[in-house]
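The chain below stands alone and is given as structure tokens, in the form predicted alone.
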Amino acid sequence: MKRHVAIVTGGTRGIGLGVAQALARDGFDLTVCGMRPAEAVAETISELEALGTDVLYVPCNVADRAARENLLQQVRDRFGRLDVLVNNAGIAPRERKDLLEASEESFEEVMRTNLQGPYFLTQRAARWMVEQKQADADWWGCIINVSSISATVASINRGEYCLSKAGVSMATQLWSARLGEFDIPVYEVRPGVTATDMTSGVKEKYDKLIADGLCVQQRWGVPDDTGKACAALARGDFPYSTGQVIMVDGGLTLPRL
């Protein structure tokens, strides 16, 4: 039997490496891509390789429209299938500035990167699992979007990236609804404050707030838990349950008094 295979966006670091490792370990063929030129990041393919998975990395920058397609072709090339895609690549504005004073440049290189990049790959790439459903009725594949709590928390010196999150949790609930018919479930999982270079910035203000209450569970997330989630839902063990959240947030969204 063929291996199953899924693409990671952003799946040479942070969040989307937790996820792609997590995939490997459950036995996927691997597509990672990223911004960085592959000699940049040949470390970390060949870690993925040493779990036993055949790994492709492309460098694509999701915001462009050549490069979604270049994506898509070399999985075809490489492999003649997809079953998986996990749209994580994402970026925070450059600058955190308040509402008052940001940019639309910001909001619009955030959007691109965060929302419309991942929203056409999913439409590319929804097409190509529609082809293989109705050659093969026994062909499942799911489509999930790594978002963020920020689509529903706000965040007032970083409006475009709040706003990116929230779209694309619509966006999950658009294309569930429009995949049904041919039962390709789309689910958003939605990692709360998680320890990756984007965040170490901001360190010592989450360990305080941290401590202080911010989370139930009181400890940083680690790309692993979020990893650990998208394999779940990868492997199928939630196939009733299209256009959900899974919420990887250690409790920081529960409501308490």
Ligand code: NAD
Given for the second form:
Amino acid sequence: MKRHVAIVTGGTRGIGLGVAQALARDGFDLTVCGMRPAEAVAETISELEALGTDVLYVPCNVADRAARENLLQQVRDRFGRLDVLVNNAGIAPRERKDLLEASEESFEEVMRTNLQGPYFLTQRAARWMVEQKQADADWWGCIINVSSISATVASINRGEYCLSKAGVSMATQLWSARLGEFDIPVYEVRPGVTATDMTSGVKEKYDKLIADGLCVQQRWGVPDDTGKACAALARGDFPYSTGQVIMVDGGLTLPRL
Ligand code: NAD
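Now that we've seen the form predicted alone, could you pull up the form predicted together with ligand NAD?
Every component of the complex follows; first up is the chain already shown.
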């Protein structure tokens, strides 16, 4: 039997690496993409391979149409199939700036990377998935969007990030509705405060907030928390739950009195 193949965008560090590791443990072959040249991620790729999986690394800016096309072509050439797409790559604004000060340039960069790129990568991947389903009724795959609690929690010093993640949330619903006739579920995984390079600059702030009860579970999230959630979705443990949001936030968004 051929092994299943997953793409994890931004899969060489942080949450994406946690997802890639969890999928590798579950027997997926992997394509991971990111902004760095192959030499810079060689050690990480070797570590993933050591989990017993075939790994293809493709340098790819998901905000760039030609780079997305190349990514999918390379997956076709290497594996000839695609079962799971995890849209994880994302950026925070280069500078956190108050809504009254933030620039349109930052807005465009964040929206293109976090929303437009994944939206159109999903479009192209979905077309391929539909082809596979039509060729083989037993084929099953899914699409997972990594959003953020910022899809619903307003931060006035990174409005563009919040808007991009709210957009990812609607994109999940749209693609879920569109791909339902092919039984291709689309899910949103919504992490909370997670220890990665993205949050390293605000570590002290969140150490204090978490100690003061920001989350119900009083610790930082780790990439493996999101990895395990994605793996459960990818291996088909939630087959009749398309369009749903899986919270991975330690209860941060739980309403409390
Ligand atoms: P990170 O900065 O540690 O890693 C991001 C990865 O994405 C890197 O490998 C980077 O190379 C890649 N990447 C960035 N821009 C890219 C682009 N244009 N094309 C391709 N790859 C690109 O970030 P992280 O904390 O691991 O975040 C991963 C995802 O999780 C993001 O979508 C982020 O918004 C989301 N998220 C993070 C947190 C958190 O607290 N860290 C919370 C909620 C959601």
